[in-house]
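Below sits a lone chain in structure tokens, taken as the form predicted on its own.
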Amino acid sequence: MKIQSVKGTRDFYPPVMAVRNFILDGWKSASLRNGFEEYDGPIFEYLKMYQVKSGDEIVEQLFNFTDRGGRHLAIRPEITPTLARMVNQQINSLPRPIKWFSIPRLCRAERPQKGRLREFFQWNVDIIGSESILADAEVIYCTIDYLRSLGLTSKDIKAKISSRKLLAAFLLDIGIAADSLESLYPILDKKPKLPEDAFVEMLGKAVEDDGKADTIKKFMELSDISEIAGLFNPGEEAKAALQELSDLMDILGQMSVGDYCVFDPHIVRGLAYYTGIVFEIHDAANSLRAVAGGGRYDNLLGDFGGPKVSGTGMGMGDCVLEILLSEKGLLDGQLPTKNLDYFIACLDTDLQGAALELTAALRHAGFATDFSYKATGLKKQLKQASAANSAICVIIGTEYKEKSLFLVKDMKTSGQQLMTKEQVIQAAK
């Protein structure tokens, strides 16, 4: 019986693993150089924890089960609830602001499609305990900093930035009822994904006043922050949100990533817990799903039984990112390959003991060293050394046995010299 891998998952053969390591190592490096500390949590949590954040409908999107103790559990589809739980447990002892990152393996029971699998890795960065717009700027900057380090320019990607606080104030100022906002956000969030007539129809059903619906439509089509004030008479909340958004853009400009950033009111982020700045990173051609997204959340810790502490964060999955990097040719030449410091070529089975001793000594000294399991011809073993990108090949043959010498060959220059075991090890150091 031939067993296939589960649909929506991946087998990480060495070439695929090289891509994974390249992405995940880059995430970690970017996090550390931007001052974040790493954390992680369990791969499964109580099911109710995800229901608190996303409602009962989330159950259908999870891999959930009941354990032998009758507890309802779920494999984590995201790590933000775990973050909230962990911070709440030690909220009084953690120095603020809390700047944490994580690179969890996540699972979602979704229909696999381009850029979305059932199992994936996600980079999360969060700053908790600061209400300053500088924290939002830090999260956005860290995201762009990583993508820029890969070779992606402002012509390749854009950070589309908006504000849930501004959107809420705008809707209230034009007369939309406060209890209608939560049901309206998901509709506005779908605008870029829908044909124009379909969006207008959905908006018309949610907002029956044609004048208000038309004003909302115009708001969603703006491309410059300066145009907002001319659309309606902003109240104090809207003015504060506009100033915050303007300040954020100025800060990002000062941090040298302003050319990557644009105002885009289409960015709503469907999840209800966003309360302030929201953003998504998209490829410039808008041919892929969002590469990353996030924003400010002021109520998340409180929803999980903790105090009302403000936070802001971002999540980036590896699937869409890999597609984008591949399309841009940015994986070519950047992926880690197998590289040996030494390859030990043994030409006589009687000399295998000496080969093993030298191999172990070089490995103990910290050098990547490998050897052939068979005493085949020199040409074949040199080919093995070359395939492993070995810098040096040490050849052990009967003609050198009596003098206890090894022939040391530089694989790049083809230069070679005879050395004792001690000289080989000393030269390696």
Ligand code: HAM
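Remember, predicted model here, so these are calculated numbers, not experimental data. Numbering follows the first chain given and starts at 1. C-alpha atoms forming the largest set that superposes within 1.5 Å between two forms make up the rigid core. First, how it differs from the form predicted together with histidyl-adenosine monophosphate.
Residue displacement note: P195 has its CA displaced by at least 2 Å between these two forms (rigid core superposed). Core-superposed comparison between these two forms: the Cα of K205 travels 2 Å or more.
The two forms, fitted on the rigid core, differ between these two forms by less than 2 Å at the CA of Q122.
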Second form
Amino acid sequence: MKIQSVKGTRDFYPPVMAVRNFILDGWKSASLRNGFEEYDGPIFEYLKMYQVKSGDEIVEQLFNFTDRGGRHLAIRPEITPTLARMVNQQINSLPRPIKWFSIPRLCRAERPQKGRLREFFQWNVDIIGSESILADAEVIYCTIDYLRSLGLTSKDIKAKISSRKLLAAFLLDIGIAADSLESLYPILDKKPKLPEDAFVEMLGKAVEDDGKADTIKKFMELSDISEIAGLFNPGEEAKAALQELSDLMDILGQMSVGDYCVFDPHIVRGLAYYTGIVFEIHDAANSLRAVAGGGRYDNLLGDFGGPKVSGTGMGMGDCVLEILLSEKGLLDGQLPTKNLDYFIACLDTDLQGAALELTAALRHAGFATDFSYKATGLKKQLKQASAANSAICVIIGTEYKEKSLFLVKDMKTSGQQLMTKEQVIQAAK
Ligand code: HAM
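Structure of the form predicted together with histidyl-adenosine monophosphate, please, following the form predicted on its own?
Entire complex below, previous chain first.
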């Protein structure tokens, strides 16, 4: 029986694993240099945790199961609910603001497509316990800081920023009922992904008044914050949200990433828990799905039985990022290959014992060392040494037989010299 991998999953053969490590190592160092501490949680949780506040879309994409004890569980599709649960548990002892990052492996039963799989890695940075717009700015800065460090410029990617607070105030100001906002957000979130007719039809079903539906569509198509005044008369809430957005843009400018950031009211976000600033990173050509997305959530901790503590954060998957980096040629020459310090070439089966002793001594001293299982010809073993990018090849042959000396060859310069075992180890140090 030939068993295949499951649709939407990946096998990480060494060259693919090298790309994954390159991305994940970069996430970790960007987090650390931006002052975040690492955390993790379990890979499955109670199903109801995702049904509380993540929104219908993610609930439809859950891999869920019932365990032998009859408990309804789900594999994590995101880590933000776990984070909220964990922080709630220690809320009184954690110094605030909490700045944490995590790199979980997640599963979503999505229809696999370019940049969207059923299993992926996602970098998360979150700041909890600060209502300051500085925290939102830091999350966006950290995200761009990482992408910029890879060589992506403001011509390659854009951070599209909006505000759920502004959207809510606008919708209320034009007379949309407060209790219909939550059901309206997922429709508005789909606008960039839908043909115009389909969006207008969906919006028309949700908002019966044609005039209001048209004003909403115009709001979504604004290209500059200043155009808002011409569309509706902002009340106090809307004015405060506008001020917040403008402060955020100023801070991001001061932090040197202003050229990456634009206001874009299309950004609503699919997840239900966002309440304030929301943002997504997109490739400038807009040909791929979002590279990252996040925003502020005021009520998530409270919804999980904790105090009303606000958080803000983002998630970035590895799939779209990998496509983007490879399209821009930014993975070329970046990926680590197998790199040995020493390769031990043994030319005579009788000398295998000496090869094993030297290999073990070098490994014990901390050097990446490998050897051939077969005493084949020198040419073949030198080939093996250079395929493994070994810096040095130690040859055990005639000189060892006659004088117990190793022939030590520098693979770069081809220079070689005879040494005793002690000298080889001494030189290695
Ligand atoms: P999200 O928008 O659902 O947000 O996902 C964030 C990012 O994860 C996406 O932009 C994409 O890069 C990646 N992603 C999502 N689904 C898939 C998939 N099926 N395959 C590959 N990549 C995927 C969240 O998950 C929020 N919890 C982020 C957050 C953290 N908000 C605040 N803190």
